[in-house]
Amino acid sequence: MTELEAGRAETLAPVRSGAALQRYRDVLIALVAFAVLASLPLFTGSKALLDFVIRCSAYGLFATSLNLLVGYTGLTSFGHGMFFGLGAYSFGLIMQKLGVPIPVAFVATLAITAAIAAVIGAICVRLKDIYFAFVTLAFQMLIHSTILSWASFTGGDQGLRGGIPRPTFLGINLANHIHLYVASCALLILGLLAMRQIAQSPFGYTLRMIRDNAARASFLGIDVWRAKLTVFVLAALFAAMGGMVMALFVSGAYPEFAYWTISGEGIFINMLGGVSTFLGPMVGTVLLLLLNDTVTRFTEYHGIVLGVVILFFALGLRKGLLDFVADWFAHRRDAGEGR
């Protein structure tokens, strides 16, 4: 080993050690979070609360995957909801038509999503800004129209009827509400942990560099197109996981899962929770579902109320809630150090 290589190894050793500690801390937090969520049925028999957590799992995976594109890479997709719908429909059709075990259908759905996302991403990530946003929206509307038009296969505007078979595997019966709840929580925690590792990896910091200055990243030898395509496919896989959770929850798949409004809700969730902090989309998911569940009870004009909420965050806070809280704590810490 030369002196230069020895010096570089000494410099990198503390960095690697810090990254390993960060990884262990994330795993520990994930285990604690799963233990808390999984034990919830022991303390409450509220089916509504467990249903709320299952819906949070589906939309949380979807919204956090969208933030890999929006917050970390600077790719604002108006069509990310197509992968949520694609996951729900692929999983439901495989279970209905082939009757394979659930893990096999899960893996096959991810494989189908990866293949389609690679083709769509290869076209879209070459585009910039608003062109990327609108072409992804165009692909989403194409998939939505295909679902409506191919009624003999997808059920058309009625969706997949007859329910999704849920055979028992490894002692897990997803027809049982508690089993479905625990499985949804497990998928949420595993998905968030995986996305966290992606965001904190060297690849994640490469994405930030591309977001901040793609030309400089390219000048430094980074293959920008390949990095964007990789994160596009990864985000699609996690969105499809959310779609599968939703398909299991409602025991079906419906055209609304692939409609543009799903993508709009994903962007709204990120605006509510924030895109600068990893858990911002999860906070936004909880806020949006709470707003939907409460506002619709008191008024039929819930769309107007949600619009006012959007204006409050856009014009009042000018950032998501968790971003605002994080900035407030950082400001107080800096003020304390300056005294």
Given for the second form:
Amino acid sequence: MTELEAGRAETLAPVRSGAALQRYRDVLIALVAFAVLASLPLFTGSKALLDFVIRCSAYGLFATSLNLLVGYTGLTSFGHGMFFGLGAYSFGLIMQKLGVPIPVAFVATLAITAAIAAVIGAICVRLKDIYFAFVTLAFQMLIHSTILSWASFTGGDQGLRGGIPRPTFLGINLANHIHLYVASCALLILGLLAMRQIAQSPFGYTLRMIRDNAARASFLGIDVWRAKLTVFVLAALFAAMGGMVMALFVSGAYPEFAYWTISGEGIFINMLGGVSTFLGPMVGTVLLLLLNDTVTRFTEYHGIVLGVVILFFALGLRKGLLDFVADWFAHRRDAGEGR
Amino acid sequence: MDLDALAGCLSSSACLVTQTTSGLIIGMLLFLVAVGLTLIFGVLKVVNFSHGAFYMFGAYFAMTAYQLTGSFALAMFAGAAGTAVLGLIFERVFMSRVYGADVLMQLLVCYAFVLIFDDVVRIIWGPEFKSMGMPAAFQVMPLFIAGGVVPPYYLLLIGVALVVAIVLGIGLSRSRIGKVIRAAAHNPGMVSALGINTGLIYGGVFALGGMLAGLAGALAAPVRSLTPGMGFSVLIESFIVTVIGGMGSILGALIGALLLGLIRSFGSLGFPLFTEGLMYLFMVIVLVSKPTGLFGKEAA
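What I would like now is the form predicted together with the partner chain, since the data block earlier showed the form predicted alone; can you produce it?
Full assembly next; the chain just shown is listed first.
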């Protein structure tokens, strides 16, 4: 072993144990978060609050998965909502037409989403920047149009009605509100944990390198196209999970789930919360849903209020909330060290 | 799917003329909106997500002016001039603050104004559907061309859009202002160093783009119903046009808009429920085979 190699081995070892430490920490945080969320029904009987958390789970999974593309890889997808809709519709259709147990439908939906995302992604990730954004948008609208025009199968503009059957499995009855709530929380936490692992893995750092300098990544021997396609499919899976939570919650699926505004909201949530921290999209989700709920209660012109709030973020803070807070702390720490 | 209807129409000259004119109308209105979008993108490098709102304001301004004065010419002028002023203010006060920022921040500012503008229209003009009505001057017998019915107003609409296309094309390539604008699109720093106020150019181009969208809205007002949020579908379609034609290309916007208009009018016969899907399918095909659009320059 040369001196150089020895030196490298020494620096690598702490890094590895550091990564393992961080993984344990992440799992611990996830467990605590789940425990807190799951025990919420013990303290409050408020159905509205539990509903709010379920909606946060659906949108949070979706928005965080979008951040894997936007924040980590620099792929601004305007059509990510298609996988949200696809998840909701596939799950609903499988449950209605085949009547299989819920976990089977869950896995089947993920498989279908992965297959479709692989085909669409293979076409999309060849394009860059604004063209990537537009081609994903076009696919989104294509799927939306298909849902609308294939009325005999999808229910057309009426949506998938008649309710989604929710048979009991392993003692879990999703028709029960509390069971549904805990299951949604579990899916959210598991999904977030899995995405966190992806973001912190060597693959996650490869994505950041592609975002910052795709040419350099390519020269270093990384197959940029394959990496982008992989993260496109992975993100689609988590978005579909969000869609399934939504379908279970409303017991149906509607064309709006696949409309481009869902993608727009996803981008918006990411901007609100911030894209450079892992939990930014989650913060954004809670913010947007809170904002939507409170503003619609007070005024019918919620577009103006929402618009002004967005302007405040875009022109005032110039970044998402969590990004702003993180920068502020970093700034303070630097100032403190300088003294 | 109704391919028989499509085939039947293609073999009848009357239906062919009717569908082609209605396709041209859709295409020409789309062109006016899309060319503003493509100009703003070409010069300012901003994707103006709020462009549909200018189309909407143009229509409402025209309707109000027509109701007040009863003059069609004044209505058109109000639609165009009003949105030009709006565009100038919007660019100078808000958009100019986010030029250096992330593209997503620019989108967010535009998105905010889409929400705000829709509500402003709802407050001023009310949420219900409005219609301006066809001006008396155009309430005459339609023309019959090869058995197809063509209202004279349609001819005016097509004529105005064609004049705009020609004036813009020649103006940008030949006139001094056009050359300065193209120079500013290419290298704003150098143009600014040569003593030209680039802020003024940016504001002017945005006002011009807003004006064209407003003119499209004003021209559409007699033949379409007016409603808050009417700009949205137009916006999405003109995005498709600019992407198909190539961002920043005027000729591309014209060809793209006409293609899309024809796809819409003939597609609605053959695939009544999947007309929108056809447009997106077309966009995917173009983007995949030529990512920069039909007339776009290779990525700089």
